[in-house]
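One chain comes next, on its own, written out as structure tokens in the form predicted alone.
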Amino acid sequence: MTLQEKTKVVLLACGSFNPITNMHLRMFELARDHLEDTGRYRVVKGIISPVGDSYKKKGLIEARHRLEMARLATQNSDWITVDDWESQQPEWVETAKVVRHHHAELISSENNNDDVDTVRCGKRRKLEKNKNICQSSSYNKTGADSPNLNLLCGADVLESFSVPNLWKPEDIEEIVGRYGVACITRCGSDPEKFINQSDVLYKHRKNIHVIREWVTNEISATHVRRALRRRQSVRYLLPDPVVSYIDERSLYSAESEQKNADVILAPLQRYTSTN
């Protein structure tokens, strides 16, 4: 299969990133390796989308800090970017809407690129008087050539689909059925079993890429915050610029961990009130 024949894929990771860790970054590399090793896909971009403050998760520090840490963590990456659209919304945004937004952005970007290619090709045709000069893949793109967007997540997110009032059933159907999921396994998790036990996930099982991490790395943002509260070193768990950013601002403390402690998580509050 030639490079042009391979399906382009964009990986989108949503979450708190509180703070972003080396494991968050490893997920992108693992998913890219897995997908490209199949010979059918070419991963062209990774997107990190931190959740907004209105998510109301316990210990969630301000989005401006989480965004900046994510940018520092990816500053040397040539394919992973950070997007602030989700975090800048006045209210919490469902993951399905975030995926929908980024998919629309990808389609728009592809269409704009096609327009540019068409103009360039037309100019060359006039200059060279060659009607066949425009027979390039970029000029002949159709909607089918637009990248696939996969939600990148850990197995815990996949299993959270079964938590009452945490996800809308139609959102799960849309994310898995329309877009697809790249799921990284974790120690003690069994995503294949969970997929088999869920009718919706089993129905769309071909859209779920289960990716095994053979070099186990159980870095947890919760454990990192605990170490920071205790003034313990977190070096080599986080990218060095992120460690420096946290240290300079004393971001994580016993006080910050109690933020939103008495507040109901946004999705639970929204979906419980509507049932």
Contents of the next structure:
Amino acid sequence: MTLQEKTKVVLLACGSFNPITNMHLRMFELARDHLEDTGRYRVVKGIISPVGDSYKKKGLIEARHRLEMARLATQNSDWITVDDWESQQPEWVETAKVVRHHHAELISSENNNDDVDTVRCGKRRKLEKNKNICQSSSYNKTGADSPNLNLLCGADVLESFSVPNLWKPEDIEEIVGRYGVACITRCGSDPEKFINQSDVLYKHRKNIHVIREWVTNEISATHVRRALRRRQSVRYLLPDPVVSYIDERSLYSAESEQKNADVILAPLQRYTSTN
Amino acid sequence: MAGRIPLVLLACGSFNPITHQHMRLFELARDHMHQTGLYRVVAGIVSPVGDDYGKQGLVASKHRLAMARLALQSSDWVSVDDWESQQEDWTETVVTMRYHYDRIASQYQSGKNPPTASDVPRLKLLCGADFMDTFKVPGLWRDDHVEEVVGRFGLVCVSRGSLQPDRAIHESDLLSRHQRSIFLVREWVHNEISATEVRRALRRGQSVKYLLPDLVIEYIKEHNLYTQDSEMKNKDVKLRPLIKQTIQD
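Can you return the structure of this protein in the form predicted in complex with the partner chain rather than the form predicted alone?
Let us now look at the entire complex, which starts with that chain.
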């Protein structure tokens, strides 16, 4: 297969990143290897989108810190970037909206590139491009050959689809149906079984890439915060610049962990009140 | 930390290659020993094994040393030592420990005036839980060596996952006798990444980023270190300790 025929993929990871760890970064690497190994895809970009403060998760520290730590963590990566759109919104934003936003961004930047090409190369190139579009599998409404945007997540996120009032059913349908999911398995989870047991997931199973993590590598941010509270070392669990950033500001403490302790998680609040 | 016993942690092993997991051992051990209230960890030493060890897939010690140095250049307390790998033949762990203990003691004696026994740092062997199980392998360890490593020096053993080092202690009379010199540290993060896994990923052209420092990954790429061929090295060779110790009996 030539490079032209492979489907371009962009991986988008939403989450608290409270703080970002080597495990989060590994997820991107594992997903890219897996998708490219099929021979059908070329992963062109990774996006880390930290959730906004209005998510109201217990222990969630300010977005500006979480963004900066993610930037420090990815400064040596040539394909993974950090995006602050989600965290800059005044209210909590549903994941489906975040995916939609980034998909729109991707299309518009592809269109911008195309405009430049057309101006430079003229009519002949445009005709050739139209021919390719009809043959390409990533043809969409706008007619541009835009990358597939996949939500990158752990199996626990996939399984959270069944938690009452956490996700809107139409959002789940949109994420797996219109876009796609790259799901990293974790010890003790069986995403294939879960997919099988859900009609909506089963319907769109072709868009769900299950990436088996053969060797467990779970560095939970919860664990990291616990170690920091106890003044234990977290070196080599997160990139060094992130460890220094946390250290310099004493970011995680017993106090910070109590933030939002009595507050209900934004999605639960939103969906329960509309029932 | 006044009044505490100064302590040096020595990790012997293949370091083929060194990974974040190896470096975590030091961090976890230091935290644990500090939390006992008894010790003050003053230094950590990584001592890669010599090429004569004969383990399958072991790349040249000059590379393993270079990678360990790159990995630890940003550490202010752990360093790499090449004495063990520079010896003519494979060197027993206890011999390496005696060398380092004597070296550290003489440094202290030359510094202090007058030196007191309590000022000389203790030396303990830092290892993973799988290491404890090696004591059971026939012909791999001499009993008197185990006695000295565990009894005279002491072990700091970091475990993760399903391995149970306390069971290994329970099942060995020798280890049970020296329980007081064995410190068990639990790594709660469920992480089974090992050098074996890293080599496997490298052979398959998979990413190992974030499992080891970037500098080490670059070194490996520059020297094309881990391949199908490198993994076959020493395939039909018997592990040196198994040969050496049989001769001596």
